[in-house]
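The chain below stands alone and is given in structure tokens; this is the form predicted on its own.
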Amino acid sequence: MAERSDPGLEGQIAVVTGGASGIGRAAVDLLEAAGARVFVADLNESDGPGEFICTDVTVDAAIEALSETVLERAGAPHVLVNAAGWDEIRPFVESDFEFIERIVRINLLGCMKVTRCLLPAMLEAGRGKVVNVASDAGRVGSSGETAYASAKGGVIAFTKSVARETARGPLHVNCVCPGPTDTPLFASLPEKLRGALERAIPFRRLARPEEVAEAILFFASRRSDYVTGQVMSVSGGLTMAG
């Protein structure tokens, strides 16, 4: 068997939120063994690798903090991956203004607020790598979803219309979307609800956060320099179309 490629990270800058845990966590560990230095953006501290600085994506002055204190200790990074993320099962007519604000508040303004602090200094840099972790429910729709399905199909367009607008920095953005995952937030679910969503997974599994995380590495590393504006779907076949 050929061994596998380098992927290129030697020595390089990068930022994930939500990497404390889940697949953010798996992001985190992946990039570090390839070689990177990498910056774990989160509320929660993480006891794996990784510079850990305390972030509220909903706060913008936690934003501009994580902003200011990555460019002062490394400079530009040269990938950022917005892995942060959170949801509730909750039916739409029972989600009120608080919770679907939470929702947009998390998923697709955290994303957008911390790509803006550090998009311009990538862009001055002339590189990097932005990777976006969204959900194929933002793909296909998701009952008991429709607010983090419209968050996550925000942070798509998102992906999209930023990559046209980097494209010649040149700058790659792509976005991830995963199924469901074992991760803390799908263990949170109700049981009956998990089960149902891994009999309906082609693969019978779901899927583990490493294998989210080596899409996320992809996108990240120098496999992907002719790329951008990318959605892939890493869901074990469950959303084969949409």
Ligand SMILES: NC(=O)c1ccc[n+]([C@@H]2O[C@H](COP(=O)([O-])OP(=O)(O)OC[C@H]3O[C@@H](n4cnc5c(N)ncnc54)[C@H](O)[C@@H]3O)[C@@H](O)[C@H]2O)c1
Second form
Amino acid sequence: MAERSDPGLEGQIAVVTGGASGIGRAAVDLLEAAGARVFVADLNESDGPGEFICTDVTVDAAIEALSETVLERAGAPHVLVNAAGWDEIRPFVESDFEFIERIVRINLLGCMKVTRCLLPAMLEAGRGKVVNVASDAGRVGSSGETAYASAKGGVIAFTKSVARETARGPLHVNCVCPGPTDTPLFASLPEKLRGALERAIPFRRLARPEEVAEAILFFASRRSDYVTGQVMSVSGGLTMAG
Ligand SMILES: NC(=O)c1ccc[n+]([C@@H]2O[C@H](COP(=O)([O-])OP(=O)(O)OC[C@H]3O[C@@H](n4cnc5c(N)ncnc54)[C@H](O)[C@@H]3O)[C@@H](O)[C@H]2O)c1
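Okay, that's the form predicted on its own, but what's the structure of the form predicted in complex with this ligand?
Whole complex next, starting from this chain.
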């Protein structure tokens, strides 16, 4: 029994974008606790665990530098968690091009480009688990979050396609869709919206970041060795997408 419950991450190399705060940080905590060596790629330095590599996922050179640093210091990562993300509530008709592009660059292109840079080494190593953090907004849509939902829907489609392309590796590529989660990002939303969202959740409370991180850990670990291209909502029942 003890062996079955071991996530098998001892001594593994993990990279977590957005690992300085919220869900990403909770994932760093769980990965480290499971014995992984974790690189935190974020704009802001974390006071939490992990080896920090200052990275802006909207800057190509920074993504390339991140990839080079990880490969140089530790070799091909076993686990890549794309958790960096950002959002601001804004009606679509009031969103200018700059805002739309910023949302897509952080949430979709950042995830695609970081994965693109680290994937060859993972393929060469013949193994690797990529876990993308999208959002239920990308599964069911969300009023006031059209650009964000579009980007996150892209992350979901990206997950499935890369999973197909790399399954022979064998690589595993899966996606976690948090619902409203108690993080600094959620706290930045208007109070009225936060209250309405919380009341709409069947469990009647926000997710704790570590509850979302448990799903990330599942996809990062050997517990999901026969799972790829899948999307898991962790949303207290708010969405039940087919
Ligand atoms: N909190 C929620 O309710 C919720 C719901 C659905 C999805 N999500 C998604 O979960 C993920 C984590 O969000 P969170 O709530 O923990 O937010 P958070 O703001 O607490 O953490 C996000 C982290 O990403 C980093 N980041 C932002 N832009 C970056 C960039 N350009 N380059 C590198 N790092 C960058 C931030 O510095 C921060 O540390 C995001 O992808 C978010 O879209 C969150």
